[in-house]
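One chain comes next, on its own, written out as C-alpha cells in the form predicted on its own.
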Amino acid sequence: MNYLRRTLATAGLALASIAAMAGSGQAQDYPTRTITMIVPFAAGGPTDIIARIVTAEMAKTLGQSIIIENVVGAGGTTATTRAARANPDGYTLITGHMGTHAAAVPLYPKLAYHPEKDFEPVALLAGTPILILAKKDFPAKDLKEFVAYVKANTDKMNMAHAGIGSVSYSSCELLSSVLEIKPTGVPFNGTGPAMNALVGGQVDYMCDQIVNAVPQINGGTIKAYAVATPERNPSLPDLPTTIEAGLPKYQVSAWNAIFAPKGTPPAIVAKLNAAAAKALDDENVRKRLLDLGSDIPKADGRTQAALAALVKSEVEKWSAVLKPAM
C-alpha cells in the first residue's frame, strides 16, 4: 500500500512538472497568433475609447493584434459573461470597468459570472470621473437649478444609460438617490448611443463618464453641470465640482480594466500586464487619455493585486449602495 502511495505521488509529481513546463513554455511563445479583446458595449462609448487607445500600443510589444470586439446588451453583462467562458489561454480578454465587474453583482441576482470568481484581473487603466450632463437646451443653468428643476419634474424626466448594471446607470442610480427621485430611464447599447440621443435632445439627462463628454461639451452641443470628484478635471478646468456647485453628496468615479478568464496561465497575465504599464507609460497613449480627462494610475496601481483589491472593494462599494435602492 505505502509502495503504492509513492507511485502515485511519484506519477502526480511528474505530471504536475510536465504542465507546468508545458505551461512555462506556451507563455513564453504567447502570444502567436492575433488576440480578441471584448469591449461590452457599442463602439464610441469611454470603454470603447480607452481599449483602443491602450490596446493599440500593447498590441506593439507583443507582436501580435489585438482586435476589437463590441459585443452588447443586458449593461455589459452580456458580453462579460462570454468572456468569463472563454477559453482561459490569453487569446479572449474584456475590458470590463465599474459596471460590469462590481455594480452588476447587487443589480443583477442571476448573474452568470462573479467578478472576483471568473476572472483573473490584467491592469488597470484607467480612472474616468463622472458628470452630470443634460441635452443643450435643458432649461437650468447650473446644478443648483438643475436639482430644483428635475425634482419638480420628476415624472416628465427622461435619464439615459447604457443598460442596468453600466456606469452610466449606476452612477445615475446614486444621483437618484441622492436628490430623492425616480425618473424614467432609458436604456441603450452603450454610452456611445445614449450620448448621440442626448445630442439630439431625445433625452433629458444622463449621468456619463467624462472620456465620452469632453467633445461634446467644448462643442457645446451638451450642457455639463458638475463633475462628481473632489477637484477639477484638467480636460475642463471651468466645470465645478458637485462639492461648489452644492451637492457634496454625489461623488463618483469610474474606471477601466482589463481582464482574462479564470484559468489564464500566471505567466500569461504578468505578460499582458507588463505590455499594458508600458502602454500606459508611452507619451501618446498619456496624451490622449489625459486630454479626454482620465486618471491614469500610478505604478503602484497597474499591479495585478491592485486591480483585484478594487474590485473587491467596488463590488462591496457598489453593493451597499444599490442594493437598497432595489
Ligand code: MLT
The other form holds:
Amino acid sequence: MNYLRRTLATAGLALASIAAMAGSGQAQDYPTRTITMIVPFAAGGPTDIIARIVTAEMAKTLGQSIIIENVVGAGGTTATTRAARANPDGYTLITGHMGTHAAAVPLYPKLAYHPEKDFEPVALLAGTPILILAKKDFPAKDLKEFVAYVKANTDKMNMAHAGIGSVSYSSCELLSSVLEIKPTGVPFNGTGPAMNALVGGQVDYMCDQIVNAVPQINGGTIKAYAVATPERNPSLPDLPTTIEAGLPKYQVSAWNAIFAPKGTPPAIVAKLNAAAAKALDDENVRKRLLDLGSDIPKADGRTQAALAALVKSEVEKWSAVLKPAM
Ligand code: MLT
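Since we've got the form predicted on its own here, give me the form predicted in complex with D-malate too.
Now the full complex is given, and it begins with the chain already shown.
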C-alpha cells in the first residue's frame, strides 16, 4: 500500500473519528436551530393534521420549533424526492405515509427515490383507517346502493384523489379493482382541498383517511358509507365496516410516519424517535388523534425497526396490487 494511500487511510481514519466526534457532539447539542418538517400535501389534510398535532409536542421536548412546510405535487412524490436529497443533518424531515413510502413505488417505475434505501425511518405516528365517502346528495342510502350506482354510472363518476401515488388514489384504485370499474379521477394537491370539493358537490366520491373526514361526517356535510377495517372505529360508532356493509374484499388502512434523509446520524434519529414516542403519550395529543379516529401505535410499534419493517411489507403489498400508472 503506497504512502499516499496509507496517508489517506490514516487521514481518513482521523477524519472519520473527527466526524464521529463532531457527529456525537452534533447529536448531543441537537437541535440547535429550527427543524423543517416537510408535509407532501396541502395544509388542512390528514397528513398535515397529524404532523401539526405531533410536532407541536415534539418541539417542546426538543427545545426548538418545528416548522411545517407544505410542498405539493405528483401525489406527494415531489416533496419526498426533495426530502430524500436534503442535507442529512436532522434539520429537514418529512411526514410521509403509505402512499409516498410504499404505493408510489409500483406506480412510478422511474421514482427518484426508494423508501427503504433513501430514508432513515424515524417514527410511526398514526394508523389511519380508510373510509368510503360521497357528496351529501349522492343518490345512495348505503354501501350496497353506492356500489350499484357507481357500477351503473361509472362513466359519469368523478372520484377525487390527492394525486397518483397518494393514499386516496391508491386506496380508491383498490376499490376500483374490487368493483371492476374505471371512474374518472380528479386530482387535488391533497385531500384537504379534495374534501372542500366533495362538500361543495363538485366531485362524487372519495376514499380518504378517517382523520380528514370525522368533522365533516359529524357535521352532516358529506356521506360516509363504510370504514375499510375489520372493526368499527370508536370515533364513528354508527359507521358500519365494509364487512358488515357487504363489501368484505375491500380492506385498507393507511399510516403516517416521520422519515429523515439517509445518513442522518443515528443518535439524532434516536432523539427524534424518543421525542415522537413521548408526544404520542401526551394526553392532549392522544385525545386529538383518537377523536379523529386514528390508531396510535403501541410501544412495540414505535421503534425505528418496526417502521422499517412496515415500509418493507407495504412496498411488497402495494407492488402486488398496483400497476405502473406512468
Ligand atoms: C393529505 O394529507 O392530503 C393526504 O395524505 C393525501 C393522500 O395521500 O390521500
